[in-house]
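Only one chain is included here, represented as structure tokens and corresponding to the form predicted alone.
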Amino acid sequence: MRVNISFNAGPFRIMLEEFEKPFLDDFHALYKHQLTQQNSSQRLTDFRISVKAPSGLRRYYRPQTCFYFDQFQPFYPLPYSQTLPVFEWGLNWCIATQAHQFLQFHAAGLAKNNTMVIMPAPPGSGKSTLTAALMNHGWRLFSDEIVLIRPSDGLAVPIARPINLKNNSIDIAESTFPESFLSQRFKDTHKGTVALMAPSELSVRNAHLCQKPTHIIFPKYVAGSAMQVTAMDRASAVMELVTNSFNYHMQGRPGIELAVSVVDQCECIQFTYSSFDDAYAYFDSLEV
């Protein structure tokens, strides 16, 4: 279906040219704050995207959906029922493979007042669930997946896109944050069951405000555990952060130096939690 929707996601201008109609309501709900923003400036498009069913019998027999970036198809088709997650994953791919003007980390980013936290973490650590909780507690979402660092000044650049929740975290988010919009559930993806939570209006409204990172926190959810906060040495933090970078190897020595400078200016923490209340109290204590 031809849609021609243009919107901003932080520093990026996206043109969505085609999208399957059954998923448009969820898309509009997830991006309602971006779509209602008034932007008088004329900007060039960074990513021109289509997400549509292939032509021919595949539209009817075991329907599939295809992601296109500037008419290039970088992935194999996936089940039609996964159209909305395919868009989100595809846009992540566009940013990770094209936006090399930034140093990128596979991490969440959040800010409140003068505190800006980078949270790298492997799958299953509870990073996205904690990110959703903090966003609903008044923290400004930079990203759930990709933290961008601007080389010219070392500031983190917000994107403020939906949070990708998986499996049991969906039930937790649905019951704990009923005021936040959650998409329908998409089952049997390569990540299990996923649902998308809309970014807060605060996050989208302030997506032009870049901020200096102050903390690097490696979170881990452990059911029933007491909260543990452990200082991390900077050498280990640099190695972990670089391991979670999409493109430091493309930046060469300046990329490594930028990663080191980010760590040098931050407190580095390993954080184990099981209670949102404990997490709220700890993160709110980080005010600088």
Given for the second form:
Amino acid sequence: MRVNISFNAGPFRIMLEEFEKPFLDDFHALYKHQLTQQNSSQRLTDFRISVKAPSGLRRYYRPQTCFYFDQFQPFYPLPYSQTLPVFEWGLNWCIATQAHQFLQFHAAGLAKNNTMVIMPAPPGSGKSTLTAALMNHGWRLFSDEIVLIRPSDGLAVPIARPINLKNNSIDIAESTFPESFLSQRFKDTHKGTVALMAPSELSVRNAHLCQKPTHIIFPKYVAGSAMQVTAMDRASAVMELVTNSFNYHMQGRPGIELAVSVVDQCECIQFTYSSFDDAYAYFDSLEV
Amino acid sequence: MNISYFSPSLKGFSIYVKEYDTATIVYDERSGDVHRINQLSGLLLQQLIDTPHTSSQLANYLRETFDIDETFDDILSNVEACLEHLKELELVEATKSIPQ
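Output block for the form predicted in complex with the partner chain, input the form predicted alone:
Now the complete complex, all chains and molecules, led by this one.
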């Protein structure tokens, strides 16, 4: 059985036209704060998505799931058991390939008081785990994957969607943040085992509050290391940020000028850590 | 004697140059690439955006403007290395006459 769901994720309105019912409980738990918000039915839909099993024999033999955006199927089918992560990855793809009204960075974004941190980092650097930790420590989640910058005023725009945790970080998150909802584990994906953590109510409730970026922090988890904070030169920060941008080239010169202005207004830092307590103390000290 | 004039190779396209303390960032609108180049290369590129120059003219400009305590040949050698790098990045090109 399939159901239709409509909800807002930050600046986007998503129409999930068909979704496989066995994954609905997790979906509702992950998006419960969005789903309980008053969603204006007048608002235009940005992304019309279906995630469903193909018809015919493949519903029964090695069942699969397919992602559709406006009836276009951009990806090969994946195992049916991965339906929920397929939705998350597909929605990331929709934003990255369609939402060029924003400058986009592959990065996490978090804010507390007047401090707004952009955290670009390659896979395996512990970005999502640190993001989950800070969110559970009272920081407002903008995004775990895509930071949006609005060109008109240079503000970061929250999306507040689930955090994608992988492999060992799932056990850490489960034991450290038992109060946060964590989905079932999806095994044997192309990223290994993944689980999704729901965004905090604080993050979703304030997803309309855009904020000026103040810090660009490149985190790296190194087991057993002492915390290390190193100032990064801005030229290197621009190159790193641009490397992690999905679409600066789509925006031409205004895109690179905006990326440079974000760097120029931020402190740029390389941050090595091994304990959440060190990270909490450091991030909480980032007063503007 | 072969004299080459150097000028930006991005005719008809805009070029964005941002100088920092440690390096210069250049955006090539034609390719969409962003390059990090050293400060001297950035300075020379800015000069070439204004007017085509030969490598000797650029070396003279550096010697007179910054009172550099190096021989002319050393300065020229540095300038030529920078120009070669800028050529590799396809940010400048060499011509036998002053480009119009």
